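Let's start with one chain on its own, the form predicted on its own, as structure tokens.
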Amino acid sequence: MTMLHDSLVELIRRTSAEIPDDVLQSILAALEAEKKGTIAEAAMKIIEKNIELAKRKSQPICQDTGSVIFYVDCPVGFDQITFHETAREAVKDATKKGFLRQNSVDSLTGKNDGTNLGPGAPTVHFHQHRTEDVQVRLMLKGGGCENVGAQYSLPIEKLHANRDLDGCRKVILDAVLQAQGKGCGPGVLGVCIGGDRATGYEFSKQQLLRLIPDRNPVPELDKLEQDIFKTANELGIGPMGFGGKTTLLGVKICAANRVPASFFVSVSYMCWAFRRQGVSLSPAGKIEKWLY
């Protein structure tokens, strides 16, 4: 086996079993904020215990290890074909080792061959840059939180949502309301304003690669992120929909150009089991640094 293969298996193991520190700190802060003796506090304590056990036993945080999505930032001339082939073998071996559940099925037959391999599984996104470094980020996106994602086409009369930032605010909060009690909250929202239907969803998912404490460099989007985060946590939905102060752990929003005929707002939801991790690799494929 190659060094790259072994590095990707370790990336999968750690992503599946260990919550990144920025997410853990947000969860611990949420636990501290919940009223003592409430169902919300009990739910957050269970989440905290789950995280601790998974890391200590090196076992998946959630039984749904989700869709396997790689994001690769690489230099010009990088061998994408070999990387994709190696990533597939790494996923197959990580599944054998129990780091991933046998979780991917054929959409036409429903059959599961136990490898987690198939059309679109795993998914690999390549982005070239002009530096020599290689960074690989991995997201394990559970089905429950994926199911409560939403895409809106503005204007929407019943929500009084027009083609402006206030309309965007209304539909994003509507997505939060529709998700209550589902999607394993508290969650994190990744949002894209604009784009077409496909790129809007893709850009919204990429927002989940950001650190939770970061701030948006676009003032209008930063204001919208903070507003939605505050408002959503005042709705009383709380962890798992049990009520409380913690409905969202974070909100991340980007904007993409659109054609005048369309105004989409795409919302990706990530559950509290926020499995994303990343590594910087040497030219030989050895892990040199963890990114989260």
Contents of the next structure:
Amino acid sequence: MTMLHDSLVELIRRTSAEIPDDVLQSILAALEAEKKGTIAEAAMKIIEKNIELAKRKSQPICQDTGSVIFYVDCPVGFDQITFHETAREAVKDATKKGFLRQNSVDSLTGKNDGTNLGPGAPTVHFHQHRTEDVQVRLMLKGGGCENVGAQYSLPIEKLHANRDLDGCRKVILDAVLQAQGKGCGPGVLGVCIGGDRATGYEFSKQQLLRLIPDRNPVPELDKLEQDIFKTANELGIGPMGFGGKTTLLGVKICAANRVPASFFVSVSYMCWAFRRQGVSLSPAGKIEKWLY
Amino acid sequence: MIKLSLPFTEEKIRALKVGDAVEVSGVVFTGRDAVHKYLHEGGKLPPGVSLRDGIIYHCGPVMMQHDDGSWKCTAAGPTTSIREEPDQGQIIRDFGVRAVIGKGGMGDRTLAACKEHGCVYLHGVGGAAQVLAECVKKVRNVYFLKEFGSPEAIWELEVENFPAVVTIDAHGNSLHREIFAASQAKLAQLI
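Next up, can you give the form predicted in complex with the partner chain of this protein, since the form predicted on its own came first?
Next comes the full complex, this chain leading.
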């Protein structure tokens, strides 16, 4: 087995078992904020204990180890085919080791062959850059939170949502309302305003690669992020939808151009069991640095 | 904290109310999408599986098999329950289920079935796969492993002090309905 293979298995193990520090800090703050003696506080305590236990035992934080999505930033001339093949082998081996659940089902036959390999599984997004380094980010996106994602096509009369930022605000908050606790809140929203149906969702997911406490460099989007975050946390949905103070841990929004006829707002919801990690790799495929 | 031991009685289940924190001990069976579809379409439970006065747990665990063929549960949190809404009421009625464990809550049909047949919905903490796997003391058996695959199979689990919250009781109350209505009203003020 190559060094790249071993590095990717380790990336999968750590992503599945350990929550990134920025997410952990926001969860601890949410636990602190909940009223003592409520079922919301009890849920946050179980979440905190679960995070500690998963790390200590090197076992999945959540049994739904999700869709396996790699984001690879690589130099010109990087061998994408070998990377993809190696990633597939790493996913298969990580499944055997129990870092991933046997989680991939043939959509036509309903069969689960236990390998986690198949069309679109895993997914690998490549992006070239002009520097020599290779960065691999991994997201394990569970089905419960993926199912509460939503895509709105503006205008939506019923929600009084027009084709403007206020309309975007209304539909994003509607997504939070509809999700309630079903996506394992408190969660994080990744949102894309614009794009087409495919890129809208794709970019909304990529927003989840941002650090929780970072701020959006675009003033309008920053303002919208802060507004949605504050408003959502006044709704009282709370952890797991039990009622309580923290409904969202963060909101990340980007904008993409659209064609004049379309105005999509795409919302991806990430559960509290926010599994993302990343590594910088040496040319030989050795892990040099952890990115989160 | 209310301690609940399996098997349940209707009286014990009807005594529970929304918001009660419980800890469950005894033998539970997992069942999720494939199992609900199968039972809804008239499928029979295999010998050895009985849901009567018992629990169906919406869960697709991570299981590792030892060399001697026995199983170890390494992750076992609840999955989203609402997908089972079309079939749950019928399964509660036909198989005598006294409690459903899952996450995210269920809808009006399940609420009505809980009231009519004396059943509750117990909400586990979604994602808390390690805390809940620690409550699984033994994996007693597995059914439909080949047909449905590991996450969708029926796993027979011995659990101890499994923590959950009653969010749908047997009296027509639902925490999910309450929270949805309250949050919807609040949003209308803030929008």
